[in-house]
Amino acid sequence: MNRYVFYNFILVSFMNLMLYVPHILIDYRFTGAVSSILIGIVIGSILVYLYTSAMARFPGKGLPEILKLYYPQWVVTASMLFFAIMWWFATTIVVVAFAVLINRFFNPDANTLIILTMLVIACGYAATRSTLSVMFVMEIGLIINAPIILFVLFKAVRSTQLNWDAIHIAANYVTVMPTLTCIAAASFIFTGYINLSLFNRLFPPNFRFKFRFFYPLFGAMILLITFFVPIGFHGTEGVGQYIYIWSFTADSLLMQYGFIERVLFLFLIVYLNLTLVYTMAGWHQAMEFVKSCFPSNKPEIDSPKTPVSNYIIVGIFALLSILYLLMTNEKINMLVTSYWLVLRLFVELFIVVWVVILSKKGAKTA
């Protein structure tokens, strides 16, 4: 079972590649994004520690029934609200940006409105399948991608197009004082652990969480190469020219051996399926939280038949998000998740202090 934790902590690890958060990482290369990372690993790795110790507490339960315990109904109904909006916000805008990124690189000449269109209604259709079906198809989107990830990361880390020197100029600012903005989007490389607070459901009472030490290693690699790759290939003034870093990074590696010559199209391919993974999970959890709001709701794991109260919050959530991408574009979705990635990180905090707390309650009246 502890698989599943790091099923959802790899997959918000690789997505923080497609993400903005490089971009923005690198817009502050010089002015405190190296202190800055390290920071944020730190605060990621003791949020992970505390929040996994917290819902170990709670075994087959998820946030709302653990508020359920301590609240009466209207808090708990306007909290999840709340983390419903942000759950749906934080995938809304990997889908609306892969949807840019599409026309951008695949097909120039495709309606970007249609290419979103086909993704909400995948995306849509997966969220309103049952937790468990929904953890299933995490997995196999995992097993089947992450490898190829790790594969072209590999190569990069490898490549003799990699230039240490921008790696080492870079690296020599990290006594500049870090930034609020650089910290929460470094710190985002971890926040896979807070889907725990509706997939604890899954876990069964005699559940304890292993291999702890896993996450702040393998964040901390993810996130270093994150950052520093693409200034090695680059340099340290070239690379600020880019918004999709990582997209023109892996156009820069070739295949001398296979079928597939230009990595970026292997690599695209490869984050549509972990965007459509991604925008799967995020919705059904922002379902579930609003369903969570009607006190006769019953929280299944695996329902034999889907509810219709599914279709109808899950299309709302699609309807949602193509007026988001009529309403923004590219600079703006770029400020707004600046903003939000600051808002998650203090939420974050506040949900983990929170189940911490009443963690420590529960124990107390045992």
Second form
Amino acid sequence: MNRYVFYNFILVSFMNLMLYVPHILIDYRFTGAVSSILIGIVIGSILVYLYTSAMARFPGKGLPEILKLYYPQWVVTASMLFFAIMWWFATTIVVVAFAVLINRFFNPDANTLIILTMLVIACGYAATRSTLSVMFVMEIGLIINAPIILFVLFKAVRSTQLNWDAIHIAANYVTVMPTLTCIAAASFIFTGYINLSLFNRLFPPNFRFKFRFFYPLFGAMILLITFFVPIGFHGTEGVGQYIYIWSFTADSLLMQYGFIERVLFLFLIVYLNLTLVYTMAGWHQAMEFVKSCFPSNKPEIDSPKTPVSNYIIVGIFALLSILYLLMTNEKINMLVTSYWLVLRLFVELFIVVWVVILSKKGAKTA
Amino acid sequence: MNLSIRVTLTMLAVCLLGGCGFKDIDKRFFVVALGIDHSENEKKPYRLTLQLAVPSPKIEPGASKTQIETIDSESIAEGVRMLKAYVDKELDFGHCKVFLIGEQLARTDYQDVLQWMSRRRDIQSVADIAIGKPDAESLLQVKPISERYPGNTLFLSFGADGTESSYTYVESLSDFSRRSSEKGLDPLMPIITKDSKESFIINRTALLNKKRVKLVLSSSESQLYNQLAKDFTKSSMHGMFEGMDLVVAITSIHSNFRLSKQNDEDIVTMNVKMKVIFEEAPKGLYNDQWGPVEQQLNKEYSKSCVALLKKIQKANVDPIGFGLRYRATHPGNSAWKEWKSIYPNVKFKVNANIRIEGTGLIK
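Condition change, the form predicted on its own to the form predicted in complex with its partner chain:
Now the complete complex, all chains and molecules, led by this one.
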């Protein structure tokens, strides 16, 4: 069962490219990104350890059930509504960014609104499935796509175009003081653990979190590649000018004997799949959180019949996403994302500390 | 979910499909090469030349057909838009693998051209970029007789699929774009000329600063540069030993460099290690001692390398990236300023280490 925790972690760490994390870090490459990355790795790892240890004390329970054990319904409703908005937003910015990306790279003639509508219909339908199905879809999505992403990353690291002097120059700025925005962006790589807030429901009573050393190692590797490889490719100065920095890096690679010569298209298609899976998972969790606001709701991980409430809630999410696209543009989305990343860091800290305190309390009373 | 909802959703999805601006492949013109020149007209400074592939059912040498369209315009983007009015099919840059910049334009300012290329999403950053001499337009008019696909000749000359010449420096758009902004690493491009109506010659390299061409290397210097900076094997080297001509083929080469300071002098030390096999040598060399020959070759090689490096230094460009290394090894914001004052006076030292592997098939 431990692999389901890994899937969440790996999925979110790959998604950082879509959340402008490399863009934010690279903007600050001379002003504190490197030290922030180091601090981000430490903070991220600590949060993973704390949260998994705390969650291990509540087998088979998600965050809503844990809160219901200790607090009256109104506290649960208020906090779960807030968390639902956070989760919905985390995925909406990604799916909206991807709709814009498809418009930029695949077909500039297509209407972004129509592309987004297609995407949200697919994600929305998948999100209304049961928790167990969502987990399985995530597993399949990752098993198919992760090897290709690792291949592209490996190809990029091994490329002769990678200039190690440029990477060395950027790394020299490690002594500059870190900034909050950068720490928030860097720690996002590790944020997959927070999905346990819902998916902990799936785990049986005797479940134990194993191989926890894997999280810091994998997260640090992805984070370093995310930041340093584009600098090695586009130089310390040139790297600052690109908006879709990783799409551009993938475009600088060539698969001479691949079916498609440009790595860009492979990269975009794989990321499209991951975006759909990520959005599905995020909306599903937000949906379950909203449902838990009603006192009568009983958590079910594999209901044979889809409740109508699922469709209604996800339908609202989908409409709000489309509204978000209409109200923003590329630049505002990027700005909102960077603020959201900071907010997310604090909300997560809050959730983790809260659950850790509750788990200690539970140990005393029990 | 009951059946009717499923069917409705599917129908809805199908209806949405029509929205894409999809055009069939036979309604598209694939641009295979783009040339950008300076026109004489002051109001319309850019002359664009597009080589368009004309699809043909025959695939045999010489069957390639292309259509050339030329236009003068105020800016590149407007020129491309305007050219759409000259042709009947949609222009598609997705297969454009070669960009030629006219020599005159490269000698004035290339930054605008580069910016346009980086901004367009359908221009691949793996495309090759080169300087056309005397201008890009006349080069695109060349019709190589052995060409099988439209525009294939230039593309094959640059890639590793066709010929691999030690005289040809291959520059991709993404690398060029990095070099054009990096402090301490300057851009360079191959120069393409034509010898007749039917073939190209790509054996010289232009070194540029952040704005224009500063220095053009001769063909033997270009080969030497490829050996030093790109570890290009499949190349040869010429030397003399006791008045006799020697030509060796390089089978493996590794070079690296480091910056150091000795007695208040900044020194760039390059170490070049290579293994060679004789291609032309006086008979009987097999029985001689190879040691002195190696040493003689070492000496000559380092001499020509130092001469090349000094020439590059004198033009005040830095394509190998000494400045970048200096910035990497000297942390701090002032490193770049220091290097700019150091570079014109830096001393070069090249340690060649040539090992003879054999004399070929005969003694």
